[in-house]
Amino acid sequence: MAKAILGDSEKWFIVHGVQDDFRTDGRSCENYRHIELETGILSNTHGSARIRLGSSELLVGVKVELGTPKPQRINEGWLEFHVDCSPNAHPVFQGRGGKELSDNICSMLTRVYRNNTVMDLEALGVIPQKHCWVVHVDVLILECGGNLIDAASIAVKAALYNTGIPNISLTDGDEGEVEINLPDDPEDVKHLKTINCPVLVTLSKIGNRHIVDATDEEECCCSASLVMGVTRRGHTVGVRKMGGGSLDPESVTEMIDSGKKIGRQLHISLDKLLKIEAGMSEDIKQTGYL
């Protein structure tokens, strides 16, 4: 993680504030910062989203292409994640400085999306053993202000919600082969079902308490953190411990319970916002010169 440089007195101030459930920006321990979210902002992708969480900003683009199913899952397509840190996001990202952060975010996203309970991967299948849809999800970190993992997961779900896959048709070709026909209308698409897509909730241990949505200054004071993949029903689809510090069993149980509750609340707000965004885009499509 890209961390700010703090003095001992600044760390002391942050840690003691967290113990009193009062953080430097006025939030309580289980509150997120203000979230700004836009979808459909990149015209050369099949889906896209931009998120600003506090001072963290990320851009997600989704492209779909026809590929070959994996041998062990011949009827399914798959998602492939790519995460890149802009050198302008933080000085530590110069050169290959952001590789560890990119790998952490990418591996966590891959872990929570690699099952059929999260997304219907069979819906991405076209011709068993021969063709399927491969969904490439590219995450670009534009500005680093803490809690990038959560921000990336929210933006990924929004971008997938915005993604349209071409409605193809299959016809019989020569020598028994099946031909794939793409639609002429670029608006002739089917949307992915993202109702069960998870968000990642990072709970950071500071002193004797845990917080969510840590800023980069608070991440400097964090001894260890727990990253959870949570669905809209509050089910956990992945857990990973990060950081060099230890977590006692009682703290882990408490953090998991908090993560489930906060994850459900986050889903409610996100789903409501995405429906509003979808309604706005439909209104825009209905206007024009003709």
Second form
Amino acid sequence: MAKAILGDSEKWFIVHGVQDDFRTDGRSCENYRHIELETGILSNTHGSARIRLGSSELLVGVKVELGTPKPQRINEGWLEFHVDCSPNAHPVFQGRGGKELSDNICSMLTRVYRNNTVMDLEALGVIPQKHCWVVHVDVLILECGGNLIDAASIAVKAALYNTGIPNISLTDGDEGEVEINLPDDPEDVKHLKTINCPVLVTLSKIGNRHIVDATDEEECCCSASLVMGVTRRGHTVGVRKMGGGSLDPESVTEMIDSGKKIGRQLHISLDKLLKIEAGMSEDIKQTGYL
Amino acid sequence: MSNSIVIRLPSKKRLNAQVPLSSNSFLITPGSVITEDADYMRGHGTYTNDDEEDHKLYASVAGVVERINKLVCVRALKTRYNGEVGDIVVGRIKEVQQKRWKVETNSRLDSVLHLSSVNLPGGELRRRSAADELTMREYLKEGDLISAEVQQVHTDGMLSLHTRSLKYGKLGQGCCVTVSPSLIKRRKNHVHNLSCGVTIILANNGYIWINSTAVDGTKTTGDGGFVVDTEPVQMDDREAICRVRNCILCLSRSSVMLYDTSVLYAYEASLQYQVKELLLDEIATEIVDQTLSLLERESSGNG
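Switch from the form predicted alone to the form predicted together with the partner chain and give that structure.
Full assembly next; the chain just shown is listed first.
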């Protein structure tokens, strides 16, 4: 994983700052940076979003395709996540360098979305045992500025909110086969229910306090962190510890509590923005990612 | 609610008309013809075709055309650092090698700092022994930040640095900001003690070091800055450091030239806000506008 290199005294400066609840950019421990988010920017996807969190930038595209349901869940579709680290973001991502980071993000997203309460997977079923929708979520990391996991999950939720699945109609064909007809109108879509989709909140332990939304310098000073999926109602749908350091049990409960709080705030702000954007007229020019 | 998280649509990128262009300079893009006159000499950032009939001079970078008598150069707007002898740079130690350190200074090649061109702790002036060579990592190790002066520029553009003055050496507690080297205004002095109790090193290579002046005062006790100070920085010093850091970032995002006056004006303009508010785009723009109007008033007052 790409990491900033820092000298000892710089690390001391950051650690003491966290102790005093006054970080290098002036934020307190539980302050998030400002987020810029835009959806529907890629015309050749079913749904897309771009997020900018500090200097981290990610692009998410969602494609749906028809697949065969898994044998153990015959009338459900599923989500598949792919994370790609662009070598433009950091030279170490060249070749297979970004694999560790992308696997981490990917497994965490898969973990929190593999849950029937989070997303109605049965709505993705088309014909039991034969056809279902497979939702491919592709995350592309364009710039690294810390806290990529949280940023990815926010962008994924926004992109899924933006995703329209074509309204297909079923007609009986020959020999008991069912024919699937795609609508002619590309606008004829149904949107996914994303109301219960979680966001991931990373809490990084620095010194004996924890912070949210660490920059890459701060990530460098952090020995262990906790990543948790939080739904809109504040339910936790998966917790994972990252990093080599240890956390003592007392601080874990504290971290989970503040993670829930931050997660709920994230959902409130995100839902508000997505509503505003959905209400905007089409002719407002989008900024895009170029 | 001050603690709520701000998520919003991307702001339209502001076109800034503040690129410092004097009347006799103009912007040029790579590949465009600078002059068709064969009399001019080819300087940095330009090229000619091998073709005998073609005497045109082309730009190889995007930037401002500069002409000194018959020599035509293009100074790039966004570039890696091109070192010049005597420049002050801030760099990060990347590697410890035989009798020298490799230093990352935002230039195209890594710079070198020879063991013989540093002041050893205690300020002793003596030949460097084999023992010194073995303890090099105790003085400077990977990741450490140093301030240094460019001693020599090699033919391939690689820099040799030296820290043979008490002004230079290992940097203590504080923070480093990276901006484009073309935003640093060349001045006689690049180390400034601001009135707010903060020392900034506006290094020519675009790395800006910010620390508190009080810490700097204790540095001259003779250890050469090689001892890591682990004492926490006082809260008000820390606030000033972070405020200066955010101000510099505001200015650099709007491509305002950085020098002591512009940083100080931005700092004064920012005092009415909290440090974390400076991360917001609207407030950053306001601070930049205030700084620019103050700078303009000053320059018109002088002229």
